[in-house]
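First, one chain by itself in structure tokens, the form predicted alone.
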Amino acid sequence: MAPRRQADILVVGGINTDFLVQGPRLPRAGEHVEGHLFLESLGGKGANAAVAASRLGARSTLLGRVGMDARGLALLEQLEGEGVETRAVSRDPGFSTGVVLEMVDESGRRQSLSAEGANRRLSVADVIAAEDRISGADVLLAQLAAVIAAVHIARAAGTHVVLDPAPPSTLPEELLEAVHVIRLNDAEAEVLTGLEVVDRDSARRAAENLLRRGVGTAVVAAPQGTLLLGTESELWLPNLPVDWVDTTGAGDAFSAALCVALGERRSLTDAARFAHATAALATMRLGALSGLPNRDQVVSFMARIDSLALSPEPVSW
């Protein structure tokens, strides 16, 4: 068997400190609920995806921004400890490193409040400074609104472009037209298309809307599963039978795994299956970073569920 090709992934996205408390339920407005577990960890969609890609065996580089504070330095050290290349991460002297406050209940539902800080200061100049690195990557995973310059550099170099448009917001049509693959959840799909995503059929309508606007392939998460729709393929992936603990970071894990598989020159459908399994595993532990699986764990999990025959047709679990 030929050795697996190592993917080279460049992630443009946010870097935060996550402060997470788990309790029996989420508080209502003005209510105090006593939690029973606290975690502080590296977080942010960009950092999560870059670590996920590294754990899945890719060469992973992160383009982002942190503050000059002690938290920023500590996060860079954590990223490097995970095998993520951080030379494209700049440090902002005027803004603090981003922070997210997370609350998670025992069924995995969550609420969050963020202060983006230095993440908001990532500039076109930062992107241009990383042009050689973007051009040399197999796949660009873009997760911030200020990434149009990075996308254009990637397209000109023949780099595959995957867009993860969080938080939900409208996007320029020129950005959608430059994207090979867009991966979005139901809330993001509704903002981008005006269509409520509640099941497979409504996910298809949202995906069709995005394809008409120039996106190459749309991957839309619905409550019961995830739909991949391209010009020549459709794949429905029902939710896998795992015990959800915390969904924080699961979308980032999906996007990173999709990019890794595409960078290994696997087909879109194979990449989606790999990403779907990775995201399912990421929900089984508390905290985004601690839930990100390594490659061996994903491969083992996929072997266990192989008999369930993931296919374009709905599967009864």
Second form
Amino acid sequence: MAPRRQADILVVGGINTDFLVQGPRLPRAGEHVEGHLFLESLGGKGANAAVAASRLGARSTLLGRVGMDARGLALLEQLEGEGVETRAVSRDPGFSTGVVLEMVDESGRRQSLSAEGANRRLSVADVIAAEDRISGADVLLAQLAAVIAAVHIARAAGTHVVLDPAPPSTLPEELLEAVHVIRLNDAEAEVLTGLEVVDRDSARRAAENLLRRGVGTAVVAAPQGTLLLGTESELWLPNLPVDWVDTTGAGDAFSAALCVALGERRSLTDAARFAHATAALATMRLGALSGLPNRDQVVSFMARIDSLALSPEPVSW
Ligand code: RIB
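Switch from the form predicted alone to the form predicted in complex with alpha-D-ribofuranose (RIB) and give that structure.
Let's see the whole complex now, leading with the same chain.
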């Protein structure tokens, strides 16, 4: 189902090569465990979200930084093959392209170790060089410390700002006050608010903390589902019935789909339901990129969920 209008999304975020091994269990320190499946893939929260947005029908631009190495060139070619605009991805002569070593066991538990490399060298100058693209976008999806400059440019231009502060870190209050929507998983919410998120009620307490600090709408993922809290009301999205394999990249898929739907001028409720279904489908394959669904897959999955009357309880927005 084609969108009513094509959303224009600009993603600021990390670009990595993911090296993933799946095995029977995760090794303890000093231990060797023999796995049975290896996956090398384009990854990084920014790259994943940019590909997800493109697969969902949006015009998708990525602002990030890779090295001058062969991996960086290969990632750029793969991004272009996915329809992502890469002219705002700069190349660093002195640092290698980011890399993440991921381990996933058969019950979906994960460990990863990253060398962020060129990602950490994305500068305010890189952001300012992309000012026209940021100003022209419907939605900015921002994930890196260097995003404060991008957020200010976006706010000044009336571009919607969605912040996905991963990996978890404390954030300056000026950034929280400038974002329309923040999306956090339970670990990120605890780092930002100091509140442990274990269920809907604790997710609400963390979301209320973020609204008091200036965020417009807080989206907090709990183990049982995802809570959206705005200044006027609340929406609870219970986990959807899918045969999940690996949650890597599901948060990136959620953020990207939320931005795509907001960029199509859909309501926050519709955008959240679209994002929730996209993220659920993204967990059905190993690794981040391989699970990212296209638009038709999400739309037909939502129709099936609605027919099972599993859609979240309606609330006023
Ligand atoms: O969110 C998933 C991503 O986090 C992976 O692709 C990996 O690159 C890490 O950045």
